[in-house]
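One chain is shown next in C-alpha cells, namely the form predicted on its own.
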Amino acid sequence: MPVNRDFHRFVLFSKSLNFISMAKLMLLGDEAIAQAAIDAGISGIYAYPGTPSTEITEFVINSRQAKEGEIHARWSVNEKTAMEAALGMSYAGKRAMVCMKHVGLNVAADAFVNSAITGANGGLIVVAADDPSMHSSQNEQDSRFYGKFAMLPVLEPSNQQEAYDMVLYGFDLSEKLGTPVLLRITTRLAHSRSGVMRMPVRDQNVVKLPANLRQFILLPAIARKQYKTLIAKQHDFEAMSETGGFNQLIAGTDQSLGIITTGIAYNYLMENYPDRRVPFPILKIGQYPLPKSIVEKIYTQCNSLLILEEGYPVVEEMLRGFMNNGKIIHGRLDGTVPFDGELNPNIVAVALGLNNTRGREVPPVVVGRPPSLCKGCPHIYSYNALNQALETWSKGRVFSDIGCYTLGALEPFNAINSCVDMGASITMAKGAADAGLNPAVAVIGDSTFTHSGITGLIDCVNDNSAVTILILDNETTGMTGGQESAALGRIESICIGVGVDPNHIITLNPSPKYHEENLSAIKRELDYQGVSVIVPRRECIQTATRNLKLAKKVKAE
C-alpha cells in the first residue's frame, strides 16, 4: 500500500519527542479530539451541545491552554449558526473545528454543502458524532452519506489516537486541498477511553483572506466555476486517500474470505481474536473517498467478501457499485449483519461464523430503569397543572420537542403526542391549529426555543395562529449537563420583539405552591384564539444543586 512517508516520519518524530516531554493522557474519544485540536493551532471551536459530541466543545472551554491561547470557544444558538461561524472563520485564514451530533448535522446541511463548494481558507473541521442504537437519539443515520454528498474527504477513526492523530492531519489536508474536511466518529469512541501520545503544539495562523475575494460568493456564475473546481479535486481527495496512511491493507493467509471494516467496527472485529491474528486478509478504512485501488487488491484476491462497518451500509453499496463482478458480499445488504442498531464483537463472531452469544438471558436481578424526570425537576409541576388544565378537552393535542421534557411522554405524565426534530413542537401545533385541532398546545425547552423555535414562533404570529407555547424554562441546557443557555433571561424579550401581544406573554413558577395560580393562567391562555406564550421558569434541581454546592464551598474558602 502507497504511504504517506513523509506524514509518518513526522508522525514517529513528533512522538518521539513527547515521549520525552508529554506523559500519555489517558483521554475519551471526544477529548482526544479536543486537545488535538488546541494542538493544531485552533483559533476558534463552534457547537451547539449534542450527545455524544458535546464533550469536545466542553473540553475545550475548560482548558487552560485554551484559555492561555485566547481559542474562541462558546456555545452556538445551533447547529447552522456553528457551521457558518467556523466558515467565518476559516475565510479569515485561521483554523476553526465545528463539532455536532449526526441529526445536527440536519440542521447544518445548508452552510456544510454548500462549504463543499466555497472549500476553506484556514483548516475547517467538522465533526459529526454518530449514535448507532439511537442512544439519545431520533435516528442512526450514517454521517458519511453528508460527506459522500457534499464530495468532500471524510475521516473515521478506530480509536482515540487514531482521532487524535487524524484531527491533526485533517487540518493539513484542509489546508492543503482548500477544502473542509468531516472527521465521523461514534458514540462507543467518543465515550471510552485510551492513552493517547500528543503531538507538539503549532501556532495559531495569522488572518489572511482568501486569495481569491470572490470564493465565497455563491452567485450561480461564481458557483458553477467553484463546483468545477470540487469536482476536479475529487482526484486529490482519492489521492490522499490512497496515500494517507489511514487506509491499511493487513495480509492473512486465508483468502477464502476478506473482510473490509471501518472506523471503531475494526476493534469489534480484533476483539474476536485475542492473538490479533486474524486468518483472512483485511482491509482497515479511516479515509474517504474508497480507496480504489486497495479495495481492488482485496477484491482480486479473495473469494468473497465481509463488510463491517459501524451504520449504514456506506462501504457495502459503494464497493457493489465499482467493484460488481460477480463475488460474494456479506454485510447489512443481505443480512450477515443486522441492518440496524450498534455492532459488536459477537454480532462480528457470528458473520464470521464464530459461537453466538446473543441467547444468553439477562438474570432476574437486572431490572430495566427507564429514564425519568429527576425528583423536584421544574418540569414535573408544569405538567401536572398542563395535564389538569386540558382534561376537559379530547388527548391528543400537546406538541413537544427534545430535550428533557420530552420524558413527558411517559408513564406517570403521558402529557405529549409529539417529537420529531428541534423546533418541531411549535410548528406542528400551528399546522394542527391550521387544521382545525383547538386548542393546540406546543411545549419547547428554552435552549432549544433559542436554537430552532423562533422561526416557527413568528409564523404563528403572521398567521395569528391560535397555538399556546409553553417555553419551559430551566435556564441551561440540560439534558446535556447544564450548558449555558442562549435563551437566558431574553425570552420574553424575543416573544415581544418577534409580535406577540404581551399581554398573552404569561410567567409562571413550576412549583407545587402556585399550582392553583398557574394552573389557571394555563386554562385562561387556552381558550384565548391566538398565539399565547407561557414560560414556566425555574432553575434546572441539577444546576442549582451544584450552585449551592460550589456556592458553599467558595464561602468555607
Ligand SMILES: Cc1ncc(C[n+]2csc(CCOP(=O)(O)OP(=O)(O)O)c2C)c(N)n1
Given for the second form:
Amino acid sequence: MPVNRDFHRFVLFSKSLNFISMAKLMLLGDEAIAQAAIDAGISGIYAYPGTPSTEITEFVINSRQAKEGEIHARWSVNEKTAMEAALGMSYAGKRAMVCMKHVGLNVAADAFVNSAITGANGGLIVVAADDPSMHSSQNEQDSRFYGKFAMLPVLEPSNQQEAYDMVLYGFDLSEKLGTPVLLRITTRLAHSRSGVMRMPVRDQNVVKLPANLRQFILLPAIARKQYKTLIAKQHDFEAMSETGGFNQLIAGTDQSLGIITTGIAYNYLMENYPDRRVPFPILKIGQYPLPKSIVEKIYTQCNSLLILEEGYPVVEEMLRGFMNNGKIIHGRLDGTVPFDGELNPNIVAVALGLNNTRGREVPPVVVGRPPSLCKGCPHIYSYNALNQALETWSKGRVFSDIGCYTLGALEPFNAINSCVDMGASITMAKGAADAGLNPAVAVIGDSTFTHSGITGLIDCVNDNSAVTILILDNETTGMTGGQESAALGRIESICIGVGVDPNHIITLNPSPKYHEENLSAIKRELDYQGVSVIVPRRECIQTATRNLKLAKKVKAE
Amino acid sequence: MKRDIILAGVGGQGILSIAAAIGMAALDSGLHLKQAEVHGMSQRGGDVSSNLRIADYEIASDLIPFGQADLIISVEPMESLRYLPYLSESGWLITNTKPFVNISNYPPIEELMKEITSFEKHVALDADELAKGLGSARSANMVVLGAATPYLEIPAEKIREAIRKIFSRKGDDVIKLNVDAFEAGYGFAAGQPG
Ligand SMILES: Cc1ncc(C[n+]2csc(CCOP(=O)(O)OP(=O)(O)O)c2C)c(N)n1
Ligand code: SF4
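For comparison with the form predicted on its own, provide the form predicted together with the ligand.
Next comes the full complex, and the chain you just saw is listed first.
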C-alpha cells in the first residue's frame, strides 16, 4: 500500500513545523544530524539508503541550504563506496559525513577499520543507525563494537538536540585529533521528532592535502607506524571523553545502587521519575572510549551497579570483566534487563523494582497485519511466473535477497528460501549449484544487484555455473522509499560487460498480460546449464505515481 | 498537563497528518512535544503506529509507557485494539469503525465492535462514510481527528488553525474539505456523553 502518501505528508509535516517554531525546529533524530552536518560545513554526504538512517541523506538532498553550498549529496552504490568516497574527501581536507544502517557498516567495515589507521584530514563522521528489536533489519548488531574494534571515538546521543550538538562536536574532535569519529544512533532516536536549536553555520574547508603525503599509504611499514599513532591517540580519545561534556556524573543520595545509562536509555530511566529526581547516582554516557576516572567514581561510590544500554551489553561486559569478581552488576547479562530487544520505560521500571503499568491485553480477535507488496507491484507478477515455472521441480531452490521482493517469502507467494545479506542471492545460488542443486535460482532487486550482486555474477560467469538469476528491475530502490537506482537502464549492458552470454539475458515485462510469455522464458532458462539472467522490468508503482504527480505539477506551473 | 497519544492505522491511511495537526497545535500552545514515528518496512499495508507525547513540562522518553496513554486514536477498528496494553485505565479509545481489509483472515466487525464498545470511554464513528458524505473520502483521518479533539486538552480552534496551515499549500478547496471533515468528527464526539 501507498508508502507515498505518508512520505509526502511527512515532508509536509517537517516543512510546516519548521516554519512555525522559529527558535526550535521539530526534527527527527536523522534530520537533526543532517541539519547539523550542513551547519558544520560539510562538503559532502555519502550514503546508501537503509532504515533507520535513510532520512539523514534525504534531508541533505532536499535541503536548499545544502544546494546553495554545493554540498555533494547523492546516493552511493553501497556503503563501502560511500565510506571510501568520504575518506577521499577527508584526505582532500574537506569535511564529509557517511551514513548507513548498522549492517551497512559490515559492508563498509574494511574501509572503516582501515580509516582508523590512516586517520582523517578533513573532519570525518561515520553515522551508523542500529535497529534494536529489528524493526526492519536482519539482526540487531551494536555498532559500538565496531567503534571499539577500530579503536575510534564513538558518540551516542540521548536525544535530538544532543544528536545535533554531537555532530558539531564530532567534526571538531575529528579535525583536532585527526581521526574519523563514529556517531551511533538507534531507531527510536532516528525516527522520533523533538525540538532542536541550531548553532551558527560554519564555512566549508578549502582543499588542503595532508601534511604527510604518505599518511594514507597503508603499506606494512607505514601502517605499523600509523597504528602506533592510533594507539597513542587512545589516551587523547579518553581525555576527550572525560572533558567533552557528554559523559555526566549526576549525584544521588542513595549509594546502594549506581546507574550507568548509554544513549537514549537515560530517557527511559528519567521517565520513571516524574519529578526527574532519581535517588541514585547516575553516569550518563554519550561518548566512548569510556572515561575511566568518571566510571571509577561511580564504581567506588556505589554498592552495586545497574547498566542500561540500548543495544548489546557493551559497557556491562567491560565493567564485569570475564571473571565477574568485582561489584554486583545488573543488566542484560544477569537477566535484570532482557538480553535482546530495545529498551522501553517499562523494562527499566521492572529493572528498578518500580511500579510497572499495563493496560488491557490485546483481545484474541486482533490478528496480524503483515506488510505486503503494493497492489499492482511488478514483483507480484515475477513471482507468479517463477512459482509456476518451478512447479515441476521440488521446493527450496530460490535464493533471494533484501528489498520489497523479500515479501515474496510470505503468503500468498511462499516463493523464496533465503534472505541473508545484500547480494547473497547470486552467490548462494552459485554455491548450491556447485553442490549439485539444479536448477538453482537467484532473485535480486536492481539496487541490490549494483550494491553487491555484480561481483557474485562474475564468479558465476567465471565458473559457468548453472544458475538462473532474476534481476527484478523496478527502476528504483523501493524498500527504502524510492531512491535512485545506481544502474538505471544499464542492467543488461552490465551483465554483458561482465561476460554473460547475451543470448541468455532475457528482458520481461512483469504484467499479467505477458504471463504466458514470461513463464515459458523462465522455463527455458531453468533448463539452460549455464548462467542466465532474466530481467523483469516495470517501474515500482509508488515511484511511478510520485513521478506522475510531479510531472503534472511541473506542467501546471 | 500531559497527553500521551497512540496513533494507529494501516500504512498510507494518513496517521502522520493527524500527528502533524496535533503537534502543530500543541507547539502553538507552548507545549513540549515528542513524536516517535514508524518508517520503513511496516508501511507497505502493514500496521503502523506513532507515539505522540505532549506536555507542559519537558518529556523524557520518546516511547509512551504501557498503561499510560491518555488516548488511542485509530483510523481503523482492528488497529485501535492492537495497542490496548498502552491505554491507561482512564484513557479514551477513539476509532473509525470502517474496516480496512487487506488480509484474508480479517475478523468479523461485530466482534471488533464488541471489544471497542466494552470501553466506557470510547468514541466510534464511521469516518469514511462521513468523509464521503462531504465529498472527500480521503479526509477520513481528519474526521477521526475531529472526534478526538474534545479529549486533547488543546482548544479546537488551535487544531483548526493547524489543519489550515498544513493544507495551506494545496489551495482553499482542500483546506475547506479537511476543515469540514474535522467539524463532522468534532460534532459527532461533542454530541456523545462524556
Ligand atoms: C547492507 C545493507 N544496506 C542497506 C540495507 C537496506 N535495504 C534493504 S533492501 C534495500 C533496497 C533494495 O532495493 P532493490 O534491490 O532495488 O529492491 P526493491 O525494494 O526496489 O524491490 C535497502 C537499501 C540492507 N538491508 N543492508
Ligand atoms: S517495489 Fe514499489 S510497488 Fe512494489 S511493493 Fe515496493 S514500493 Fe510497492
